[in-house]
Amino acid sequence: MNDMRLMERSAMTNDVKISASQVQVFYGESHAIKDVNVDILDKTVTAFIGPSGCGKSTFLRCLNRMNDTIDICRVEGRITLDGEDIYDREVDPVQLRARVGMVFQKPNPFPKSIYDNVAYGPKIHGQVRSRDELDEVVEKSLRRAALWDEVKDRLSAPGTGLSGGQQQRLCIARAVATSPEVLLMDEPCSALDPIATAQVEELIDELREQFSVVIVTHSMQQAARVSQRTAFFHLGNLVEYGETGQIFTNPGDPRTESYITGRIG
């Protein structure tokens, strides 16, 4: 029983993507991610959930840097990927993001053509050597994000031209163009109609074959479709990590009952 127990313990950190240790944020004076402690596992579905302010999109863009872009932020602690410490000097954030891509909240394409939406990543990364190439990227990134029989006929056509669904859709295939292994989504559902959520969180459940997919929801109904684990944030604190299911049914901690019921947030 002990062995089969050292074993699992074994497999779970071999399939450990990103691991964060005493994570700290601040702007300027403001403390807004306290010690936070989690290991993301790869190919899995992980949700971020938790009230307005918790800290959930902040804490998401460290893993991929994004708050280096703003002046008065700093991070503290220690986030690594596949081992590697993400916040050495040595880490070229431009080449992170091409590991860890992210899409957020509203669908934001560029003012170029489908094509050169999904080509542009590719191109600026040196990942193609020739024309032929880049369509077959640029063609097998709209297959992963379910879009390229609905675009195909219009590659030149402007991405800004989609409906929104499209649009969200579009931006999920220039983020998977170059080939990142994990894909952040802050709240890539919320400004969606019902029909383009479902077609978005279908994806999701596909993707999580390639890639390690965290996603920032304030839909708990969505983290419960989508994730197989869950994180919940509540005033900068990450105060409950672990599988999905046990979240909802069975918290460990009452303020993620309370946030489950109702009764905060």
The other form holds:
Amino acid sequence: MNDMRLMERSAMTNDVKISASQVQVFYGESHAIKDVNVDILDKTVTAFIGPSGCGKSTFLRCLNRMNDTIDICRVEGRITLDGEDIYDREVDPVQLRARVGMVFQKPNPFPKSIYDNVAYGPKIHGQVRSRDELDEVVEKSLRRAALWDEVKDRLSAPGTGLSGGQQQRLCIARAVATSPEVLLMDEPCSALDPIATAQVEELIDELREQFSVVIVTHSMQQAARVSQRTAFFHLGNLVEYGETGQIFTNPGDPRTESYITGRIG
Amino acid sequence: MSVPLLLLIVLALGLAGFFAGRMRALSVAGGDLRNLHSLPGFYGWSVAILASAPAILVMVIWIAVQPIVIDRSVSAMIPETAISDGSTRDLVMADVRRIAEGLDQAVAAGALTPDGASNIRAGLSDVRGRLAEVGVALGANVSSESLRAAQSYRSGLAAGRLGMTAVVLALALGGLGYGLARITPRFRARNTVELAVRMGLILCSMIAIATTVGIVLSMVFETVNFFGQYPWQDFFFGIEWSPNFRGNSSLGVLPLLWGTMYVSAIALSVAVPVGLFSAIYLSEYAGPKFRAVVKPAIEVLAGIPTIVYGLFALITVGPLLRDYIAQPLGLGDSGSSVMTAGLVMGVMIIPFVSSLSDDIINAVPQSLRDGSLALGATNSETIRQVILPAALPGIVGAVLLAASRAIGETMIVVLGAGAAARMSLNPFEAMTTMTVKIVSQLTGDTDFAAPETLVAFALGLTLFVITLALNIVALWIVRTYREQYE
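Show the form predicted in complex with the partner chain, please, because up to now only the form predicted alone has appeared in this conversation.
Up next: the whole complex, starting with the chain shown before.
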């Protein structure tokens, strides 16, 4: 890792996009997330790292209320998006998820055409008025996901026929198409080969210009490469959160240091 | 030697081969199992299979082929002149077989010595009387030709049985010997046994195919017979169905086809929406407790015998529809109607649609649901636009299964819709279906040479072709519109 470069890289803004305070998550009896406080900045890539089962994915799924689909899961505490409590009764999780998009660990394109995959979100949210406008949104999203050149001649081919890396970029295009404000990525590269991973990482860096990106990753190299800020989770606790360069070069907590140097994990 | 005894001997040889093979394997290994290619049991099995399988196979083929061969040779012995007017060669052959059996029974009962039975002559002794004594009644006096044929039939049978015993025993013993001889430490018994098992599996799958082919062929022959006696144009395009056993029947299939389609359409229009929607509720919305109770409860519907549904149609639904809908609307006053049968049949096939669709919807990966929900889709948008398209092929399959049940259903139609062949648009009128008419043409005192009976086979074949076409169409739909997930 190039430490010099890491130090230079800083967050572009300091506007808080998502703020979580005293978040607790329970799966039935087990206490999965304990007292997490974190402020996620706008137009920044924030990485969640930590050993398996430390709760980073669970916490990520709290941010767009995907945990609602799990019956035994219970969330306490306060999470705000632009100052508005997302667990408030007034908030419709469906509307929230249109603002906070998500990309999953395993590419999960719908068994539809490439075009319909990307058009899905804009269509159900009524964000477009005409077919032309939809075409435009689809093209723009595919371009933003760096997939347009590869698929522009076969938009009506099934999305499931693409390669793994292409599928994952299609899923990113699909998430981007609804123009969310925050993009959550749950280990987006874990099912991809190194070349596809590099493409997706490059993409994440570009997406930062428009969105706030939160990425869960197992790979510390990846966190170091793509993120400006890093949060280290361990056993359900947020151990340390700060500038990526600082976490990797000068961690404040001994547990972080052990994890980064490979002693725990 | 009788067939069961022979079979028992072959099986015993196989069993003996198993133990002998195992023991031989152990002895050639010199007590160390690691010298063997396979476990000793495999050597045993390889010998047992070699001893019994070919022998049994030959026995089965022999039993199937022998009667054909003997019949042909005996039948050639009967001159045309021996067949009296109004009789046929088949009838004479039946007589010959009865005489032969009678002679055997007479020998068994001690009324004749074996030699006496072989030398008995039609002119000299009263064969009919002597056979009657042992309980074999013959319709006419025995002519010398048929007696001669019967004698040759008997000797053919005896020779055949002897030949079969000899060949089968030789095969079994030979297989046993060869199997034991080829056991060496390097012999790959495991692979051999697996090959044999694979052959067995292929054989079993062939049986299903062969049965289907057999069913179709038997129907085709009878149908060809039927069309020899009745013009096919009148069958396929006739709009009147009035069979008449004195002859001069109108056997037009259209009224029956219409009834079949009408009842099935009503049944499906009940079962598909109800079944599909309950499947969606059960798989996507219902809690596990509710589901655990309701799903088996719906499946109980499939276990009710159709005759019980028929009774329900006859005594409850039929009168109800007549009194509260048909009569007030002036649509007729028949207790049995297409609507009655269709509704009850629809209830019967709900579980086929709901249970299968439920399984199929559940098989759609959770990741697709998550993907859709994460884009801000509601539950119902997810179901309509992602889950149902992905599950479509399976759902079409479920509907098709239900449709073929509906088309083939008989009892509910008899009791619910009546037995009157009629073409009418009014769903409150009594009509009937092809299956009901197949039953009614084949029950009672039937003459299998009359077109009124043979029409049942033509109806059956038509039904078969219709369901086959339905299957092909559904396959095509599925292939064209499927949205595949992995």
